[in-house]
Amino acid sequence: MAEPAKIRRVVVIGGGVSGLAAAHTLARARRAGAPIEEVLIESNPWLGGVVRSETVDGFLVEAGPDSFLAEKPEAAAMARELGLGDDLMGSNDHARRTYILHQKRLVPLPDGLMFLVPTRFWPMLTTDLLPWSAKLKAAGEMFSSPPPIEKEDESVASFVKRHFGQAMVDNIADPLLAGVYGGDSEALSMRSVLPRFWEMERKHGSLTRATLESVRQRRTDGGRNSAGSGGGNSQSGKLPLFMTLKGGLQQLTQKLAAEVEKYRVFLGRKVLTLEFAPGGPGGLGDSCSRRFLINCEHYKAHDADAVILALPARPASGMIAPLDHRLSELLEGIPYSSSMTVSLGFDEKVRAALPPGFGFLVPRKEQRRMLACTFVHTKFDHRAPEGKALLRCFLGGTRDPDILQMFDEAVLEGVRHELKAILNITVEPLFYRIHEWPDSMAQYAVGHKARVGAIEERLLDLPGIYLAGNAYSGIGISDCIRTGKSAAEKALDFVAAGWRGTQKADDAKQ
């Protein structure tokens, strides 16, 4: 008679959204009967990574991300799984308008613009954001054919310039990417950052034709995906653009953290390196019951049958160097940008004087430190007391990494100076909060897809090691949840193969 399956240990390193999603998946499997134990190690004294929510005098302030894209389903699905479905809410898309700071004044993005592709003629014809040469090029883009030579990759700036001209790059694409990625369109990979448009060009040539066809198809499909969208435009049969939680996104990370028993979580432990446990990198058998040692600063090493690295690529690179130097180099080569958010609360007079909409973006040519500013009280309900305004300004990125070295007082003075110049806000804020996130945003540089492919190939020679996080296939909360769950599922499959191998060996002995 075969012995009961040995308990296998899966260690998750990193307690942000990705790591919490992985640990949650493992905990659910354990409670369902899988003979595993999950362990979560985090270098900070808190879980949740960059997701933090704070209530200040009736204002709800998000220190990091404030929402997720509704069209990516993983975050909303996880919220519902955790019992937070009733707290999901959509952005107020009926009030959505985004401005670009252009020649020192705010100019609205043309209606019908789907990221950078125009779907309506008249707004593009009348916008002040583009010169006539760019408008003519945009009109002619309707007749583009697929490129004769298929490229491996190119920068977003190069791609957009080919289709719509340099003015579209400078005035629209670059500020949009700076606001989302904190990055530079000249450096970011079109294939990895905007894969949908990359595929559109390969198939149709014209992005405009392909986008219009996609819009027609969605209208034909109707509201098939609208059920349970949690607010926003659900009544009109459309998903909202963004979704969040009524009490802030920290509701999600707190619920995920609660899924893992406290005695399985180790906070304030900095992992230095991974190495093979005595017995070598062999299979999960009796001769090698623990495959990896996880060396921590100031603490005894943890042992593990499988390890999930759910943290930025650079620290993962250092940890994995003793196992595979080339894999370490590939991970080290993924660049990051740093970010800063400055949240400010204002009174009724400021709110009444603000332009309608979600906020504005700032192109590089305007020579401002601010990358973007969100009118949070308009974007979402339940973010500010009745009649008051909550603004959230974004700084840093590849454009201005040095701002994280400035004192808070100097940062606040600079932000207030720019808000005065752009929005004519001269009054003192009711409060402010500054949050810094060094090396927090992965930059998908040209060639990123090939780099990720090489990383995945190297990992084939390290069974039991898995990666998760925003460094590989998407930077949003849903992407982090997807990669965390996927890594956990792969780890479960790996240790399950070990159980089966051990059971076969036991049966053979008998």
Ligand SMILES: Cc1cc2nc3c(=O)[nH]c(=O)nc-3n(C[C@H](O)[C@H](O)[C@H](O)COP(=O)(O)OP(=O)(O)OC[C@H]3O[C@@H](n4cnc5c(N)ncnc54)[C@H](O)[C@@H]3O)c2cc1C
Given for the second form:
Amino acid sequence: MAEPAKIRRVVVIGGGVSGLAAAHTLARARRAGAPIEEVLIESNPWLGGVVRSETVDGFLVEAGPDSFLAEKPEAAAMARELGLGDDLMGSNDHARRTYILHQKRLVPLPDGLMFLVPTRFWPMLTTDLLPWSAKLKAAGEMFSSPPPIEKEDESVASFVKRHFGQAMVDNIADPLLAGVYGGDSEALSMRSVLPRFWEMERKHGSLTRATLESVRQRRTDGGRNSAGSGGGNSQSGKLPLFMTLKGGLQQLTQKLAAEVEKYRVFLGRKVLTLEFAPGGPGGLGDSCSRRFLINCEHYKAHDADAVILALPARPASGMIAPLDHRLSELLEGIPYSSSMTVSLGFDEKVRAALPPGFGFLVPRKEQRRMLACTFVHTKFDHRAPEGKALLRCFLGGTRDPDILQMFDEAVLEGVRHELKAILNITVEPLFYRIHEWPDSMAQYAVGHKARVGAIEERLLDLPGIYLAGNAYSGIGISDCIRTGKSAAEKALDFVAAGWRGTQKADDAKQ
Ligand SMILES: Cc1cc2nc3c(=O)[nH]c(=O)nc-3n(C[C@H](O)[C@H](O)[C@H](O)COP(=O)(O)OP(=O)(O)OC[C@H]3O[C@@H](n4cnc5c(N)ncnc54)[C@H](O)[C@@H]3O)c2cc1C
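Show the other one: the form predicted in complex with the named molecule, since we just had the form predicted alone.
Let's see the whole complex now, leading with the same chain.
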């Protein structure tokens, strides 16, 4: 008779949504009979990472992310899997309208703009956002698109300029990227940040023609959703643009956390480094000792057969340095931006005076500290008491990293000053909340795809170590869930191969 399989330990480091998705996948496998145990180590005293929801006097404040893109299915699928299907809700797209602060006033993004690509002639022709030279260039893109450049990658600014001109970069692309990534269009990689448009150019030349074609195709197919998410004011397809949960996104991370047994979760433990366990990285099949040691600040080391690093790239780089110096350097080279959200509740009078829509974005040339402001009460139901307003301002990013050094009073004063100038709000807010997120948003710089390729190649020589999180292939909640699940599945395959090896050896002894 074969001995029972040895229990393999898979340790997840980082308890944000990526690490929780990984731990949940492992916990499910254990409950289904896989001979493993999952362990989750997190340096904060709480789980969820940047996902945090708070209720203040009947307002629901999202400290970090407020929603996920509906067209990426992983987050909604996970919510349903966890029994949260009834709490999923879409954005109020009938009221969707996004403004750009342009020469001190709010100008709506033209209807039909699919992220950066104009698909409707009249709104583009009549918008105040672009000068005539830019309108003509945008209109002509359909007929005389520039040839793709012979490079592996290009900045978003350079790509958009080639197709639609500099005014489109300054007035639309840059504020959109600052509002979503806290990033800079001159630095961000077209290939990694907007891969669909990169591919469109290669296939069709003109982005306008390609986008119109894909819209037509979707309509013919009974159309599901938009080609270029974010930005434009048009409604297309049946899915909402954004989705969230009635009780806030923290519902999702709390449910995920509840899936992992409490005694397998170690909070307040900062991991410093990984090393191979004494005796070297012996194969799992023939060894009863574990493969890796995980050294923590102030605590004894944990041991593991496989490790998932579900962290921003910088702490992951430090941990991995003793195992592979080059891999550590590659990870270290992924830049991050820091950001801040300032949420303010207001009374009925303020709400009644706000322009209709989801909020506004602020281009660099307007010389404001605010990057974006969301009218949360319009974007989603269940976020503010009847008639009241909840504004969420987004600050920092690569444009203004110093804001995180400022005292809360000064930040609040600055935000109120800008809200007065832009929206004419002069009254005291009913409440405010400031949340800081240092080094939290990965910036996919030009060349990011090649860097990730090199990271993946190095990892082949480190079986048992897996990466998840927003540093590699998408910064959204759904991307993070995808990478967490995928890392867990690879770790399960890895330990199962060792476990099967042991079983075969035991069988052979009989
Ligand atoms: C302000 C803001 C707004 C956003 N808005 C949206 C949005 O609306 N929609 C969307 O889809 N995405 C949004 N994002 C992006 C998305 O929220 C993140 O990419 C995602 O939540 C990251 O999850 P994560 O688990 O990979 O990382 P994190 O949430 O950063 O979690 C990593 C965890 O690792 C822990 N850790 C770090 N170092 C160590 C160590 N040494 N030892 C142990 N643990 C450690 C940290 O404490 C943290 O809990 C937003 C992000 C921010 C910051």
